[in-house]
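Just the one chain here, laid out as structure tokens, in the form predicted on its own.
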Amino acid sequence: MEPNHRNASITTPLVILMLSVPCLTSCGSTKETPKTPAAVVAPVGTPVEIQTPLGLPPVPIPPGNKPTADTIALGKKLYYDTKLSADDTISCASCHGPAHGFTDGLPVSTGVGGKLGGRSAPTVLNAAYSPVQFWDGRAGSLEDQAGGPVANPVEMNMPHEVVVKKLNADAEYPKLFEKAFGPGPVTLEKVQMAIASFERTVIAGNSPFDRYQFGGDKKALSAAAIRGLGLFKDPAKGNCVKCHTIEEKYALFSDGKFHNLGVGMNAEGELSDLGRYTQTKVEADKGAFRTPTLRNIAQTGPYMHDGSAKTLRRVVDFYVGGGNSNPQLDKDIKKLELSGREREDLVAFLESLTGEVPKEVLP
């Protein structure tokens, strides 16, 4: 919190601010031209609400971008729109598609020409609850989310003023900006707004889990499904839910926060990935990366951010072993006493998670 300046004297601060104001006439300097106001960008139609299924609050949405059917609809089409690559041969949903519950299915991407990334796809549902995007969160919103893959050279490899021209050159597309935000060329904010308020679209809810927990319907879980969750709450057994969160009222099983697992340990026993730490250069932050939603998690393996867990029961078995120890393992993380059938139990309750997608969101 910053201190409180209400009663503190403003002699000074005045004499400094008088004191640094550039001298604009005893100097001999002109007076300075009036900066033109840069454009708002912002959609022209009617703004929709996003309907959200059982065991997910309302949709995040920011003041500047409020959905429209328009751009919901164009953000759509560029999100699996393989003009947005150099080649023309990769797409947003090429790494978050549909059929791997908006991930690709592999330890790692594979982008233009057949360049590896670095880190596993995470999965685009329900992203829009993200406080931050990205495994290390570099991105403040699913706005600037959008254009990273576009230029990075592992990925789609499309410079900005590239991507952007090419599109003011179809010739569709630029009938199809107007449409959603009025007069004007087509420009990289632009194609950002529509791909995110597009994603905002792309959630999942409704799960049996969701049925059983928030609807009231006590047969929609097994009985290891219901175990599992009882193991999933337990801060003496599981404790999952300290970091994959269940409220009241709805779940979205991440706290938005980051974690230091242990995972990706090289032959030196040192971080082959610093995470988080990349974006803060916070010694606590070394190897800590943004905790992934559990959502349709039975759909999105390999799992961790280097795709180095292949199923979930590996993940289980991961956590039950502790993690690996090094500097910085989250405070939270320690072995579990959990037996082989508690173990299938919480993966009983992990694919219990599986909602239900909007068709409008399919290719």
Contents of the next structure:
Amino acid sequence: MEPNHRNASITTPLVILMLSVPCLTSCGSTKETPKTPAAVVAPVGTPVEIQTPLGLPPVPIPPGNKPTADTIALGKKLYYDTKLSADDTISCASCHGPAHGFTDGLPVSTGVGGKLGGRSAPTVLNAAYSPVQFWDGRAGSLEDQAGGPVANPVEMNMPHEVVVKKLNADAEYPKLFEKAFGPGPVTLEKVQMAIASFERTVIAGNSPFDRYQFGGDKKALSAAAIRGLGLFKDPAKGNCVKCHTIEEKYALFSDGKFHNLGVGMNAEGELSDLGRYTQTKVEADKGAFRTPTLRNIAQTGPYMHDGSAKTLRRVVDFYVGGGNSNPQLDKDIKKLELSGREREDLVAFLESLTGEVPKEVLP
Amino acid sequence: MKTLAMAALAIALAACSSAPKPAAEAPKADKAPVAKPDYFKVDASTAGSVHGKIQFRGKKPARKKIDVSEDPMCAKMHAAGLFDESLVVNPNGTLANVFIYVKSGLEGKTFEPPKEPVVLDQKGCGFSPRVIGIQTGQPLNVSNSDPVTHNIHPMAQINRAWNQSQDPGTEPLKRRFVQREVMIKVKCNIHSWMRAWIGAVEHPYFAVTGANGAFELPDLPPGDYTIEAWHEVYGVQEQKITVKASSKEEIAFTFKGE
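Could you present the same protein in the form predicted together with the partner chain, rather than the form predicted on its own shown above?
In what comes next, the whole complex appears, and the chain from above leads the way.
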């Protein structure tokens, strides 16, 4: 291992140098250099700042893909466009649509040709804040994520080269891409960057909870929701905040980590989906899934990675029951001692997390 | 699976140099799976039986009302109230929900587990039946007939304890117990009042009393037996009995109240 390691540390600066050289030589001139290897794709317009509502921190932006009005607009068009699927029937919004809090209201989604996915469509709302994407975290960024469902045979079922060819042949898209990214053909990378930039604007905050917690409006929550918030935070009661985090100045309601609750057990008591383990092959990750945000949760049912919990009350009951026992059960999942009223209070609190979505992100 | 696990255990035990002696039942062969066990066949021409009743003496305590406020759906199902069923005295003065089984006398005999599952249903925010017997290796199906989520939790001490959430309309959970355990207390983690008891034994000679307080253990090979009767509130009693060829033996147990 040692010699390899030393090699790696020597080659790294070289790679960076090689990547930067073409940029240095080409940026000053107007002349095209089409054969340049690994040309860095970047938006050409002026970066815009994404305004965040009460209760959310600034949206994390990757340095290489600062959103512009053009990339956001292009991303939005792509997001709602069924041309991204093999038979022109499915868009991103088909499974992550605004009518259902940017999910689809189904336990698992229906893709091209009526094929069913294996997991429930997670919400795109506030996905911009998640350090990793997908239930199992297999994408490290929204850019990486955006390409996945397009090519997935049970989702949009369109190989990436076909998508790119289709968009290049389109009457509108080539000039929209040029406006957003400068001269050059449509590439998968540009598609992913544009969709990711749009998704960074799909954020929800300023809910009754935010106005109560961060806005100083003590009348924003009902008495039941205020009691529910107390239970949500109380380590001896709900202890929900352990994973569904609330910070001093904002709340994402997710630690961005992976936990095993025992969801998705078959009748014999075995995990039917190994979740994070499929990516890491680490035993402790078996059956662990990424903590989802709870924002706009009242709109995004059914719940859990397999859509097995139909209502928020069922979700609360699931946690009261201590999940499903299995060797990898998270150490913080325990039977909860909550009275009937306390269970209802938690539901009332969860219902107070529905916030505003910017109207610009709607179709 | 079970035989594989046992074989693995045997290998693990053998591999450990400090292990004083291999387990008596462990197969000698290091990898050959254990063949189908040599199940005992009862000779119908000599088999006898033990039957009887479980009597109750004393004052029948008033039934206690259960607080079901944890779940409004359960409360709705029991507008007139739900009552504690830990002690059910039948109109004929006998006790229901008593588990009776052969505690000893069958050593050395292996009985084939039935393929027919024992069903434990969750209905009306209670377990039904409250007391069940099952043979080790026999399938247990746990179903949910309620419109609410339950989380069944058999609090086994000898067998593996587990708990699993079960939504309305989902397929039955299928489990087995591998060792004798009398009794396994069963809770619902979501509804604290729910209670069931499972008696798991490695042979088919067990019964649970119903509305007439009677029990029968048929097809018993002749022999000397200890019969135990268990009740949730009053604990256990045992009696010795000899079953001669083709004889029908009768025994009675009496549990005393306050």
